[in-house]
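To begin, one chain is listed below as structure tokens, in the form predicted alone.
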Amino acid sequence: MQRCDLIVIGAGPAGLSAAVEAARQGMRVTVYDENARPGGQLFKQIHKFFGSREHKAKIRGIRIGEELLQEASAAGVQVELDAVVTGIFADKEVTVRQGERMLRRKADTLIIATGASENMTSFENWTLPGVIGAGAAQTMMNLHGVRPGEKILMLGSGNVGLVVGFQLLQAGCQVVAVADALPGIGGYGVHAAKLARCGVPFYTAHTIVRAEGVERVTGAVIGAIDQNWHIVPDSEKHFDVDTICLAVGLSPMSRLCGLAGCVMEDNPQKAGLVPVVDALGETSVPGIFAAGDVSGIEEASSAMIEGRIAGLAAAHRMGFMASSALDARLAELTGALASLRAGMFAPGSKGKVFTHTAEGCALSASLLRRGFVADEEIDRYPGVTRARGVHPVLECTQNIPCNPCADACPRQCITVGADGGTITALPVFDAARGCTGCGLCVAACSGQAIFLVDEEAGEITLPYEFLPLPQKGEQGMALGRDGQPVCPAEVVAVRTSAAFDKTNLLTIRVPAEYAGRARFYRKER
């Protein structure tokens, strides 16, 4: 029976990060993953990550996945694919099905990083072809280059539903609406705003009633729900769609933890049944660790840090790492993890109702219900300023962990969490430092929430990630934050650069009085 120092189950963000850290300390590490390629969800994630530089903010998930694979190869990690771990037994022995063979493998330590699975919800005709999970849609688009449908209803307004909804638009699909049973949008407001200014309507406090069709989906019906979760009479709305995309949450894939004898808990804050772990990710079984979504649903950035902590802890347990070295790295990693777990969307904030930002700004009621900040609300936020000449307008309105804009500005015109604050603070622009209009902040913003505005000239530079790119001199329509036409617009510049990482900067000219409202562009049809 083959044995090694550490077996990692799962080659996603947490598992690969754990394997890299352990291997760098000299451990012999083998990673088993049931898929045909490593990287987990990272290679589906074409959007830019949030957080700070230490969290790989403003880098697209697919690039982070490539970097992790390179790190694993350089560290000597052995990755076994199409390898399903079917059981964990005493003394950290595992069974692995690889092809037609059943293998027995043994290690001194185990890290379980099996991730999460998509939740489904049942409704009338929910088994029709055309009802798919958001993860499946993302796989089809971003791994296989296949559009999952032409006209799509998205059910669920958490970050997954919002991110995948925008990627559906990028793939050329029409997203007819986003519906959510909750009274407010569940994901980041900046994600919702990207969809809203493209004209996608939101229906909060609505759920799906039925899918229509015989052999496949040909339509969908949603209805408003009351406080008792009953459909409100005469509230049904019909959409002609060929696809219904479900983004109704994730559940930890923790069954192997239970098989290993780990103490488990049903924890709603962590989205389901998870192993009880300590600060290092170690379960109740000495030498068995859990990291990433298997121990509680969070963002991929958090999963990677949890994985690194678990990998280092496993190395220390087996004598590959001194306590002093471990403590130094833990101080760095736990600080980075804590900054991601701050703000309105922190794991500990689930279920809490926020009415104001940490700075005292009233939250946008329109954003929570309809996906966009209303024109009459936008000026309450500190990043939304009026200044002479070109300057950034920072439409970041919630306390989320993100500060690439501050890092990107060569003149330090933008600050986030100055004077000892956190990266969840709202960004602030200092006009005295003199904006050059370089656009680096616009391209760096993971939420596409920064615009360069020249009120006097009526020019707005906005982030643009659609193809084909508009051409200079083209005539079209400027859209508002709500996706509705505002005024005619002319394209005056299109900037691309390697430094922008595929976020193009589109400058449009509108009548000066509309410069504070125009936030998207659509070519004349």
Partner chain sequence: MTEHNADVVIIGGGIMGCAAAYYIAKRGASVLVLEKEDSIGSGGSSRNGGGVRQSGRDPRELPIAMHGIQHIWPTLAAELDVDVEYCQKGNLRLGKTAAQLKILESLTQKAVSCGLDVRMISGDEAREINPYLSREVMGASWCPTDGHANPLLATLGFYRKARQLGARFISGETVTAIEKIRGRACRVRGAQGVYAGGTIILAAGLGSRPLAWTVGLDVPLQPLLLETLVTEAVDTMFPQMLGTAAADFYGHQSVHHGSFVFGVTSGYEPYARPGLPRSSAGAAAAACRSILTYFPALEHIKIIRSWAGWIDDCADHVPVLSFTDEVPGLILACGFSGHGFGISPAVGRLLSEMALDGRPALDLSALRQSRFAAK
Contents of the next structure:
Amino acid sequence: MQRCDLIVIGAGPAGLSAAVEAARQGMRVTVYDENARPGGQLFKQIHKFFGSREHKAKIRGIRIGEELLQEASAAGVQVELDAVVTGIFADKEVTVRQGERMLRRKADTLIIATGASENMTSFENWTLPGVIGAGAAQTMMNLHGVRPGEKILMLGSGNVGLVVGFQLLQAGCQVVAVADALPGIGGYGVHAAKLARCGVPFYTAHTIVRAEGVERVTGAVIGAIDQNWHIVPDSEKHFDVDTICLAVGLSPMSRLCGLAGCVMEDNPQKAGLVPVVDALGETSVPGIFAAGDVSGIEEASSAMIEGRIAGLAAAHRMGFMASSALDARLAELTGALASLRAGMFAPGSKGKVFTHTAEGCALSASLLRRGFVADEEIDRYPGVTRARGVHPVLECTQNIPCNPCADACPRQCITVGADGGTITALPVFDAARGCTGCGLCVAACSGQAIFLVDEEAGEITLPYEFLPLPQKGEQGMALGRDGQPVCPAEVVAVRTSAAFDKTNLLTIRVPAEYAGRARFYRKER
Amino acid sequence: MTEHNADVVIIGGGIMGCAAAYYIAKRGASVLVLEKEDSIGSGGSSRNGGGVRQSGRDPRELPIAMHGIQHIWPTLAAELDVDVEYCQKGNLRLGKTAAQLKILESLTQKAVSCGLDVRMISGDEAREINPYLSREVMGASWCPTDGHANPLLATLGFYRKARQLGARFISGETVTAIEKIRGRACRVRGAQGVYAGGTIILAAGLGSRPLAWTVGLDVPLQPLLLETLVTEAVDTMFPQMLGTAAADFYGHQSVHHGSFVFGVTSGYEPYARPGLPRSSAGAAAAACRSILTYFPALEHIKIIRSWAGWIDDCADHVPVLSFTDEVPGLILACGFSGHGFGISPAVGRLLSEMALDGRPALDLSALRQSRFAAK
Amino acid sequence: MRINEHPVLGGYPKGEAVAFTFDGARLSGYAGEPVAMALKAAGVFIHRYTRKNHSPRGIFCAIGRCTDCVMIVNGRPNVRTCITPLAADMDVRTQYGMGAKHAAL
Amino acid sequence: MLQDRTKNTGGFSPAPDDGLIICRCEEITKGEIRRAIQDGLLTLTELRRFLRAGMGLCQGQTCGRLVKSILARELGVPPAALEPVVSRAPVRPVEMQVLARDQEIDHD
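Go ahead and give the structure of the form predicted together with the partner chain, now that the form predicted alone is out.
Full assembly next; the chain just shown is listed first.
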């Protein structure tokens, strides 16, 4: 039987990262993935990543996927696609269905990196065609170029719901609302704000009552819920939609770990049934590791680091790497992982209720409930300042691990966590260093939360990732953070650049008194 | 430790224990069932091919099988108020070589002498009964009164009905010893409690052997791995129970649901690694290769699940259903050797008679524990 | 339903345009894309009717996990169309219960 | 975990959403699941075996979590406290003819 040093199951961010590290240490590595394309969810993630430079921040998921594939190929990793691992048996034997045959393969070490699967929620008529998972929507529009629907209700305001909601807008769909049963929006505020300023309403503490339709979805009804999760009488609200998108969380896809005989635990902190692993990702079965979402749901950035750690650990276990070399790499990687696992959205913060940022700013109640920071709240955040001439307004209001803005500014005008502080700190602008209005920070901000503002001139430069791209000289409407019309606006500049990576910078001119409120642009009046 | 009392304490919440509990409770006696696992029916009861056969059985247990098929199975679903998916459309035991046909003939002769309606048929006759059979099949034994049922539903059906009738079930309780008081087995010690009963029934599958040791008895059981495959549901193809002279697979298509269940043989069953039973990588493939030689039309049907379990294989491959002289008060019900499901309702009834009347309605003398004397 | 130009992705790599049949009707799609995508782009949303309740089902997970989108493809039932690549002249049919229409009725 | 199954969990009382499909593959409703629990089927494994919920083509990948939350609610325990079901191969459906084609012969 064919046997290699390491078999990795899953060619997503964790699996590919693991394979690259192990192969660089000299292991013969084969990666099996059930999909026709490698990269896992990376190729559906067309948004820019959070984190810092070491986490590939401000790079879009698709590009990170391409880079990982190149690294894998350079390292000599064999990636087998359309290769479904159907079981793990004794002696680290895996069965792989590839095309019309079954392969049986063994390895001295296994890394299980099968990722996550979507949770679903049941409601009246949820089996109708037109009710789909958010992942399905992503697959359709980002991989296959097919719109999942025309008018869509998004259920769930975690990062998946928010990110996919925005992608639906980019694909030309209309998102009629985002509803969430929880009283507050679950995902990053900046993701919600992107949707809100496009006019998408949020309904928190609302759940879906039913899908309407006979042969397919023709409508959706949501209703407010009380503390006992009962629908509040007369609170029902109807939407004409053809699609209802479910983004109600992810679960580790850990069945192969169970088959491999790993000790499992049902851990709500990790969002479900996961193998018990040590700091290196090794399960209870010696030589079998788990990395990425399969061992606990987190962002792809964390999955990549977990993958690297597991790959190195496998290499060390089989004598491809000295302990001292492993320790050196681990110090660097665990530090990188720790910086991602900080802030208000960290796995360890699950269930905690925050009222203030680490800096002591009160969190925006409006952002949590309606998806946008109210005009009267925005000035309390350190990144939101007034200055003479053009300068960035950093509408970053929550502690999330992210600092590309600081990294992007050629004049170091922007600081995130100065003096050894963490990357979850809110960004601060130093006017003394002299902003040139280059816009690199605007394009670099993964949350699209930075605007260049010149209060006196009434000019706002905002990130714009939609088609068609407005033309210079065009007249339209400036929209507020809530997506409502603020005042007429004229497009005075449209900048695109390779450095902006598909984030176009749109500069609009509005009457000066609206410069603090206008945050988006729409052509129609 | 709290002490719990019942007229009958049953060790083992598999189909034998559940069926016995049902028949005991039905007669108004109090009964307590102790199950080691979290779920009822976690051993062979949920890991078998669902055969309800008389043909192919050892003459010593054949009367039990015939009794069950004549008197219990036809009305079991109504009695338990659960569709146990019983289907009495015959059993085909297939042969592809002259040598295999010889094996079938000898089995058939033995069964006929016990009064069973079973006969040898030609390959073409077999294909008339089941048109999906390949040309490779040269002949078969045919028992029209055999059939199959769903062991998961039957086990839980007995459990559910017994519980409704007042039988008490405790799961997650590992029995560590059977204890004698004044010469009679009437107490069971568990990890978390002590349970006293007028009669103790030991129906714990492979676990029966070490428990029998605690009262100085031995039953020669050894673990034998059983692997099984389940397919997706498809439209109804054929209703017969299937077996082969080569013993390379057995199985059936479940009625109403449409999935196939196949028992699998790899040839290395006695050498399976100890511990939790695990499916092997190769057995399912080998089974599919075999099955497709008999039924090529199944080639596109998908396997969706497999499982493995331990058979409590008895030294002479028939069960022990027995009082013992040495340990009054104890009834042994183990060693069903991989073909207990079909006889389980009848065994349950016989156990209730042994416990409550002191003797079963059928002669079980051939299944006594004392038969294991050195030759 | 097709996205011609995407603000981030630009265009989409596509296979050759091919014809296939859906319940006997001639439709077109791109070779290699999932059958379910070609159907979606053509406005087909019901893939099957269930066995017990005869209720319609379509795409749900789109990654081969939920098995809701199964249809009869080239005569074989229970084929997950969301992960089955489209090929020229494929015969795709609505599934009723576990098979073709007559079986369920 | 020790469980005395004699304890009455209250008996089945109908609820307005009993008609909801929970297992999409086998079309098992919430009411059927709740009734089975009141009938004494107290583990995820027993519910699978008794109702075939989660035993269809997708093998419980969609409804597993939903069934779990229903059982947890009926028993009044947190979902994570329930014993998970055992994983079974193959984790994706495989045609018999494909499975049959696995010959792996070493020439060493």
